[in-house]
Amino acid sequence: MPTVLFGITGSIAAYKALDIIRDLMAEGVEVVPILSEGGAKFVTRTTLEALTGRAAMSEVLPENSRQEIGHIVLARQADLLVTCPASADIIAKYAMGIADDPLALIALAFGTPHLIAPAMNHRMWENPATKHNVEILKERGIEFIGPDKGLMACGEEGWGRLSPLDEIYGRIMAELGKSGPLSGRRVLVSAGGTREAIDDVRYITNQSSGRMGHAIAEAARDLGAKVVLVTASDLKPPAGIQVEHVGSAEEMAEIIFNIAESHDAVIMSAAVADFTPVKKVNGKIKKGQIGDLSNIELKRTRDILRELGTKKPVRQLLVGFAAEFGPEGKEEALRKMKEKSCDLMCLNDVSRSDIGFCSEHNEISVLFSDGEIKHLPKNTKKEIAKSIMLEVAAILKKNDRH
């Protein structure tokens, strides 16, 4: 179980840190809260201790301290230090090595890896002193998340607003995953249903939301992989990964074939359209011409998964997805796996309304090229994705030994 030292400073955004802490704990991360002197004026020790189940450090020299020096013990135990939100004051103390505050003391003892998410008025963020301090910390290997541009609590607008919580959470999980079972691996994931344009307004597509593919990319990130997500979905992609947005099957194919060779695993979870209009009409087909839509000439799109199977490098792992109807789907998934040279094929029954397309849940049978089948019972797509990527990690590790 990874341990994160989570520092909170004197910023009006301090309350937002509680949501990040809650999400981290839901993933099994142990969070040790640390309050700067200013942070203790915005968030109470009682709140943090009730949330984390851990004593919150909020004094440099607590009266009831144990014989061992508290900040040194914490520094030895932790995997990561996070400061969120980080005020201009604490950033200055970090840069100068000042340790007159419990959080500054911990930071001096811990070192790196350290993620800092600043939140302050734009005038303070743009001050040359703050800029100088930030550069000093970056040179020491400390990473910054944001800040963003937006409306401040004071009513002014500019750079200095705390980054979105999901981005901060994603960066934390990516950092913790660096020692995971996919550490050092490169994983390429496709997601979403492609859109094949009829004119500049209408298109042919399918019901894929992209949730499964995005969950797989997130799981790969959390297990330590460097991830590229090629997505045709409108969903906000996970933080901490490279994202390539596409529309059509051809756009997806072009990006994937340009980069696939350099990846250890390719996970084709996208629902790529099988057909696309032979000719796209520029502009919008008018209602008076609507009859033209009754006879749209279609052509087959490239079978990206098949082409990947014929071109994949030695040791690259190729994972396909088969969305089938009913119990007959197993034979069709086996056929696709063999025909397209996949190492794994993930079968899900899209005839069910409680899983699959547009659902937050899924239920999948993972078919292996050696004939083994593992059933992943109904669960959130996030948990299903984690199970799939653990299987991928195990196979890659096994292949390394042969």
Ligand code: CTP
Given for the second form:
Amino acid sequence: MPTVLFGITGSIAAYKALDIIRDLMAEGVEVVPILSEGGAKFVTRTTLEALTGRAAMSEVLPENSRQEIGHIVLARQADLLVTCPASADIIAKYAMGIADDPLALIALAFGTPHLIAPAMNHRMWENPATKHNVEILKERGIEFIGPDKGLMACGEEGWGRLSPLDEIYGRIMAELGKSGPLSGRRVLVSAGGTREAIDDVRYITNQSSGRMGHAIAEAARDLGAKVVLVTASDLKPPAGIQVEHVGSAEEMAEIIFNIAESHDAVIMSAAVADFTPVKKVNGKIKKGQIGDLSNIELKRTRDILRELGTKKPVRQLLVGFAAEFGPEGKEEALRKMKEKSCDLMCLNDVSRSDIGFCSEHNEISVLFSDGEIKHLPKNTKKEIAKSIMLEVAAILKKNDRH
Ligand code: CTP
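After the form predicted on its own, can we look at the form predicted together with this ligand?
Full assembly next; the chain just shown is listed first.
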């Protein structure tokens, strides 16, 4: 399990760090909390120790000589240092190499990788001294997450708010994944149900929420891949990846065909509409103009997966999703896998209301091109996505050897 040194400094946003720590621990990450002198005024050691089950370092030279581990041991053990929230003061100490504070001491002993999520008044963030310190740290390979712009605790508005927690969490997971089984791989994921416009107000779509595709993108990121997500979903995409928002099947096709070639794996989890109106009407169609709407003429869209299959680079892995009604969908999924030249086909039973469309859960059979079938029992989409991406990682690794 990876170990993260999690530093908290004196900022009103300090309490938010607790949520990130809890989410990291839920993923099995070991979190070692460290409080700067200022941080200890906002969050207690007791809270952090209860949350993490680890001693929280909050003194440079602790009176209790039996304190669990010294700063050098901590620095040696850890995979990543996170400072969240980071005050202007700690940033200045990091830049100057000052070690008179427990967190500054750890940072000096640890080095990189180090992610800093600043939170401070906008005047302090924009002060040339802070700007200069940030530049120094960036030159040393330390990465910054935010800050964001918005209303602050002091009532003023500007740059200096702590970035959204899911963004900080995503960047931490992406960093930890860099040594994962998809490290160095490029993965392209499509998600959501495309929207085929009838006019500027109405469109035809389907029941796909995009949850499965977004979970796949997140899992690929956490396993170390560089991810591009092409999504037609309204859901907030995972942080730490490149996101391209699209509407129609044609828009999705254009982006995917432009970039697919450079990817090691393409995962087509989007529910691409099979039909689109022949002509989109500008403005809003009036009821009187079109009668009972029985005369919308539709045409077939491009089959993105099929086209990808015809021109895929030799080592590229192509994964399709087959949305079938009822348990006898296996034959159909096999047919689609062959016709679309996929290496993997994920069979989804969309007749069930407890899994699939709009649900947080899924149950999938993964069909391999050699005839093997693996059943992934009902679980959260997050866990199912992880299992699928681990299969992808294993095949890519196997193909490397041939
Ligand atoms: N797909 C695609 N482009 C389309 C339609 C589907 O790339 N125009 C992809 C989907 O993303 C999915 C796979 O093809 O990975 C299978 O989609 P599915 O809707 O199950 O099957 P269809 O090919 O549309 O066939 P049918 O309508 O007969 O079920």
